[in-house]
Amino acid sequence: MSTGVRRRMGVEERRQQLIGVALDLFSRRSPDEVSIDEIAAAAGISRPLVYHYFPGKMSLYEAALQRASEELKARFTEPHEGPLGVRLLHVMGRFFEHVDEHGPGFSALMRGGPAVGSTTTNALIDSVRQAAYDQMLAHLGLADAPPRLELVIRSWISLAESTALIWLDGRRIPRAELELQLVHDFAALVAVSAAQDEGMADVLRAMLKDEPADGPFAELVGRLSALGS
């Protein structure tokens, strides 16, 4: 992501360029392995000029994580139209597309990378998880969640995150299979909770109400039925 030539930029334009360059490098290699010299060379500027805009690599790293978190949050946005299972499959497709394209950057964001334990990094991670949670509530048509549903949604978000991190270590399972599996996982978590709580049973009924015969949720029911036959 190199400019190739040096040219004058405004302060904010240069800052955004450096963030973009750093994010591109961090997306392909661990942030620990990327030096300020590499960032400067890729941006077509001198090392001292990088420090003019950012006090050090950590501040640039945190700015890159901020942009990465915003891009990741956008992956959870989906029109609230059509069967829920299909919507979630679209969301998982975009989520894993981001994970696939920005593996080291995604790992750095979720694991903290060089900034592990920092207030800034923790806040960014929490903001991504909260955005995913809010989107799930919206897809379910709810403004707030009772305790059992909150537990299910947050557990599922954690499962999607950990699944993606494990998958990055070798990509040994086809991506499309994991995307579908996570949609099935959400339905399964709701179903287990529905067996113990009538309110959750209502949530499950609403989820399945408009599910087409070839939808992800219907496919799960068919597969489970086949196992018992």
Contents of the next structure:
There are 2 protein chains.
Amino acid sequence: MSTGVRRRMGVEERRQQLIGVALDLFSRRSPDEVSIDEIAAAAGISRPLVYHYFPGKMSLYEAALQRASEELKARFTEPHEGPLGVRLLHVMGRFFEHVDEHGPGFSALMRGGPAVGSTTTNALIDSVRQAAYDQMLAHLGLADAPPRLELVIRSWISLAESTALIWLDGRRIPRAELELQLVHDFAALVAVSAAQDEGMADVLRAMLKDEPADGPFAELVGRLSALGS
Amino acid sequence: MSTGVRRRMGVEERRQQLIGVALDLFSRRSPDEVSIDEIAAAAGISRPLVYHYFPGKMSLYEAALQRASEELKARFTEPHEGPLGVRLLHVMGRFFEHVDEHGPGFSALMRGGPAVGSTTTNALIDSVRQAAYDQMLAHLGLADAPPRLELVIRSWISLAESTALIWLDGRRIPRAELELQLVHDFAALVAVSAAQDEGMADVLRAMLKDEPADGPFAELVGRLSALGS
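Next block: the form predicted together with a further copy of the same chain, after the form predicted on its own:
And the full complex, kicking off with our chain again.
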């Protein structure tokens, strides 16, 4: 029975603590630049003890990435209430919040530096993209998407990723502007596809049917009309 | 002096032949699945002779990727004549032609499989993206772009990449439709940004000023107007 002031952690508790410390370090700098020594120091334990829980930096990096992925997926969850444009705007806000908190780590991961790009990290990135895709389908009230809608949703998700990456590189545009822009972009990409395909025109009409006059979609139409006049 | 029927190749000629053979194989299947033995057989030389020119599969892969990058960059070149929408449509046609010819290799590369993702391959991908960006700026008649325009151009380039990747996965949408869609997408993304920013509104006006009534941009506006009625 321990009587010391510093309680000894259980195995799982210690693992979780290390993951949290590592995620914090991997988020604030490029993972290439973070050493095991630094992680050990930040966790207040010895270097050999880190290796007792994780065989190497890569496995600790993957565990940290797994946690970040779960956190990001949780941020995609949005109640199925109210207009679609407003829901998307909420999700974009939480997406940029995540990107903001994990900036350098997010950039390094998505740019595929030497410490990343393993089969495991690629599978984690894909699982986040799939979660985003599934959420979009659910908000559109669809169980499955025809090829053109699938392409629009998946390519818009990649547009959101690249927009966030470019934003991180200097933060020269206010975050809130880009969150709204991505909501507008989604409507615009659906509209472009709807101009060529009748099935997509139905999707666009269904999307806009319940949008209020003061929602983000109506705002875009209003601003574009003003530009044309 | 050689008197044989099969002329012996010079060093550089042999290197270039090997790169061509390797690029062909790396294009038609995922690079992970292509062996040095296969490349040697296709080139009609022995395995040790391949190693004489390239220290390993990775260096041959990188040389093949370098050639594919140069070929793709050359396809971006389009005369600065006629309406912007038509120019972009030509470039999109040649981009999809390239993607079509190198399908499995392009997918493997852009999805970041285990045989790729090195610092060299990432630098090659970035150089192609930069060439695409520089061409877009030149066609817009600009030496430099303000942050919002840079973001729109770079994120549209990533949209073109993801659209091509999704198209390759089953080819369920006619290629020509997606080439036109990406031209429309560019105008739409500029318009969305123009709805929020006066500088971007100027870019949009300049872009549309010389567009003919039967060009791709006017076609989009016509189709969208028809949808709304």
